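Below you'll find only one chain, the form predicted on its own, shown as structure tokens.
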Amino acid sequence: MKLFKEFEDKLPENILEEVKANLPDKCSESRTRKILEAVYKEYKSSVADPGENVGLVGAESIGEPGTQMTLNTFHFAGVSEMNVTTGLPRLIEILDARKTIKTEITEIFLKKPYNEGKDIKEIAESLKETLFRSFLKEISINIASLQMTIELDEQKIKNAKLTPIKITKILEKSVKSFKFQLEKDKPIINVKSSSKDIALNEIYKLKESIKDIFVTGIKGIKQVLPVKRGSEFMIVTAGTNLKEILKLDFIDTCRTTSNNLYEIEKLFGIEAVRQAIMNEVMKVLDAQGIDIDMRHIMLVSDTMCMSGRLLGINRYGIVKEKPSVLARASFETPIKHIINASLRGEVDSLNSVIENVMLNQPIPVGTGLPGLVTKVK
């Protein structure tokens, strides 16, 4: 449409394809002219006028809201271990950068057939990190001949796929120093030390050690959950681990996420997380109702991520890397930073609000604004 090509240096493009999208069935083009002017001037009067303190607006617009916000935590029926932290706890753990959170959470999407509930309980199970003592039925030691005896649930061994040897091996491969040995046609493992001069107390360490070494599923996946979202299913698990998550075939990768902005760093890169940021907050703030213009969060986002990497809203994060000495010294250890900067020789060029605030000095923004020094006919 030759419309359209006219509005695409004044417009964004997912405006214009929204309008396309949304125009009424033969619509004449007087019409279509009539509605992108109207688009257009809206557009122009949504758009920040230089000068305008941004970073103002858009603090007072997240931080007034948030006055309203709830400090609960949501909890997963029927699982123990599943608390989801939302409101206001899970929004300042999202702004400081916190490197732990509360709660991890990863939400894995499947390929068909697998997201219409085919074998979706036995995928999950797969996907949980199982210790050896889920497999334990008892542990005997006989202080006599200073060895131990380990008798396995078969049941929950074959449920798990596994059998009494793979487990045996698992086990020799994790503790060097003793033997374990499988009876015959028996799910019971015989336990001597590789060594003779051996101390009872060790026997009894080993007895609680043996009972954490990982034997199957995704280390850090500490609960599963299948839920059904709409017409699809999905699982929700307690614990992340993107990256062996993601190794797997039925996993749909463009979608599965995590709730760890660092791991996502990790993974995925600088652009990730500040896509990362917005959805986690837009999450916590749909969630409690609260409607906060989605440019205010950009720029927030956008600020954490400028110098290249994920650094929070605080003293250790973008305030630490401003350039300006005044503006780090107004927030929080003010002298620590005047010394450091006296004794580097550091100039301060007044460019930004907080310097000049502290100084009297008209700030640099609306009628504040530099002037040109060129005069234009």
The other form holds:
Amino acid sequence: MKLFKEFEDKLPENILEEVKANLPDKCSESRTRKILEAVYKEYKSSVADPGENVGLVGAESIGEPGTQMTLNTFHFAGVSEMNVTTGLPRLIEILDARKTIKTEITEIFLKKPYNEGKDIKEIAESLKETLFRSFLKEISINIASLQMTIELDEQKIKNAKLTPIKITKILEKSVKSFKFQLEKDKPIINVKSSSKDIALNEIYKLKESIKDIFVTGIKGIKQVLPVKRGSEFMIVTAGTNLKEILKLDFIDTCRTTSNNLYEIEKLFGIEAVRQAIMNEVMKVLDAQGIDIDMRHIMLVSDTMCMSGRLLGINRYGIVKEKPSVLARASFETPIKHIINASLRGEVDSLNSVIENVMLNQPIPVGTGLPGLVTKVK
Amino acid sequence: MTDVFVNNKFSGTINDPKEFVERIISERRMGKLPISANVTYFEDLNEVHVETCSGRAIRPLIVVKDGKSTLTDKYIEQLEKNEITWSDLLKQGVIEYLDTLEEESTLVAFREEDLTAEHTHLEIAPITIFGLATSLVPFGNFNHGVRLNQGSKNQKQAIGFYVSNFFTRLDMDVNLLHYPQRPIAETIMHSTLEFNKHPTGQNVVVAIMSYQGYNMEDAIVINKGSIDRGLARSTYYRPVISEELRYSGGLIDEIGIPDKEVKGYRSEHDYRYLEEDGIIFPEAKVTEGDVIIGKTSPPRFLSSMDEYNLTTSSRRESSMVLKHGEIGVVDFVVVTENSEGNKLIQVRLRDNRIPEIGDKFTSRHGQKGVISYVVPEQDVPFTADGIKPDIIFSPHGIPSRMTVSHLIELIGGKVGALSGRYIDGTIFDSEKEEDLRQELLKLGFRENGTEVLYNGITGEQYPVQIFIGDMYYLKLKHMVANKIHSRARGPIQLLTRQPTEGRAKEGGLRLGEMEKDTFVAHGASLLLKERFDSDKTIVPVCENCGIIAVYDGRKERSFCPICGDEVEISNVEVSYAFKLMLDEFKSLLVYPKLVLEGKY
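Now show me the form predicted in complex with its partner chain, since the one above was the form predicted on its own.
Following is the full complex, with the preceding chain placed first.
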């Protein structure tokens, strides 16, 4: 173990741990030293050289296999799986850091008795966002008396473990300008205006808006699907609301996560997003069977999170943050950048690659990087 | 009640749809309805659709009644004697056209032997499922469909004998094959199309073997002796057209040898082939830069004074000149007039094309390749009989592409060449491979088509037997002579001072954005700069205001148009494109100030 101490400054901790874990049971000191030295040599050779253009190499390494990806994956009709955006569209979505993504998915892991399948269907159903429209049987409007009668579906209310009284209370809470009265022994609600003079079209408006009143479940969860992954039961949902989901007590809060990067940023912070980007990108690439070195994706992820906020790789994100006017102008919307730069009197100090290509000057990477230490004057 | 739609418009209801449909079909067969009318009954929708409009794909089929083809021997006899025609068969309801919808309600037999009582129609011939070009592939039914498709695509690009009056025609971009031949392995389509009147290729001896690695990656090796004897030679014809255009103000172009005073006059040498009328004489050997038709045009912008001063000196040169890389012989000159009655000159150039490295060839099975090496005849492998292949084709092209028809044609061609007959390779109805092999055996060859070959260089016998036989090969119109291009220095664009683009303009090859990225990725900073030096300039920059200064050549010093000549002005090397961008900024009222700093 003394040996490991010796290599502590040379090798990162996690690599040392990995070597330690994989060492044969009876390993002599000299052999351990040989192994560690070999690891150190390998580690040194994988470090990027000074002046190495890691960003561009990363971009090429992701971009080239990206051309081989199938544009759209097929939908499996009839299979009880949710349709998830994958492939190139999803990759673009992640790297652009889109605010609204095509298919939001939450993977909910459950605590002990439930992850073995206990009440899995009921739990899943209770998460689903349920609107008032799903309890409706009929809405009729009496034009003469300016009244509306709502007939409820008792069976559905029962299934959702609710009562007509509870539903009436929810309605009363969300619609203040009308009075709701439940008929005795009948699942019928009479709706009357609280004020006397009221236009007919207001009742018609209410008829439509009342259908979208949230009754039970978690807002934003459009669809639930209990699945068995390995030996464990879990719930996959379409639509996310991590904030509310994490409040539930039967949930394994350590592993439950969604694929919405902005939600993760808001709830867990920028470091979590950094990891989430890497996970999501790897998920896409693995599904397509494309092998890209993790370090390229880490670099992309780092770049997107570097500023402390989540930024996409587009002209609203990291390109906007570039200090050079010419570099920004050479990407997209050149006129906008040049006009703004002229208004502010921006100075371009020609420090990165693209400006120097434009001016036909040696670019400050690779062989163009070294310069004289002494100033010649 | 069933709804009836005529051309997708509701037109009424009927009670018995099946009877209705049958009646329409029988009336069409009797000739009372147009032959292109089609009717379908959709049972699930309970709708009858009648279609008569144009734009539907329809195809002919033989009508079958009670499991028997209505095209009886009697009809065939009459057809052979030319007593009846196709339209008679249509009128008598023996053949009818079906569209895609009506086809759904039928059961079509592929061959007459397959007919059962349930069949309603019979395919006229199995080959009709292919298009015209595809059915020209012999033994095509042994192939992967993709190869068939590619084979027919390649055939469309083949050089052949496209018309027999080519001598009096002036077509754009024409190739004519010398000594075209009728293929040994044919399909029924070849005789139907009278292919032997306009053949597109030649029968050559092909050996499937490697030749010193020269035929890797689909390349083919060709025998120099065969080329010398005229194999795959072709002539390339190209017209040069010029007309006397009329302009406003009664001005007109003038065809003739330009006066020496004319703007843009070329050297006298360039006009040397022109006769007095300003047109080149036939059989003149021309190369790039030579004037074919001499012409002058009036000045482009006429000021009021010029109208009274229309001397030759104000006219400009607008002759037709051979562009970069073009050569040929003047073949034919036409002096005529265009639709407006103006003088129109058409000159046809001819160029003899002998196969060379880079010319593209193909068999009829999608096995295209370019010549990579022209072997001197003495080095070509030979059989015990002394037969030398014309073309050596790489065996690596076969397994992954699975073009079995290529191999069968090789055997078929060999049998045909030896026995002096044409082989029927009609798709689905070809001569049996087994029969061909037996015939080859009877002719005294190995039945699998292989022979012992000897190395043409050392004379040693090859340790393996080589598959060798005769095939029909096509020369495709893509020839290197039309495409070869290189440049070290040359013309630049006026605006950006960057090299021009394209072969005709003697342009450079663009090192684009992504190619630039590869230089950056390698860290080859200075190499990148050197590669982009094509438009570098040295500009004087005023260190006071940061604007590009002016160099006064007479005083041999620079001055700043804003700050005068009392300021420090330094020369800076930048790309001309950048200087241009700065100028554009200035035109947009954006002040691009350059702040200079020591390089070291």
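C-alpha atoms forming the largest set that superposes within 1.5 Å between two forms make up the rigid core. Residue numbers count along the first chain shown, from 1. Values in this document were obtained by computation on a predicted structure and should not be read as measured data.
Superposition on the rigid core between these two forms places the CA atom of residue 208 2 Å or more away from its counterpart. Once the rigid core is used as the reference frame, the Cα position of residue 190 differs between these two forms by 2 Å or more.
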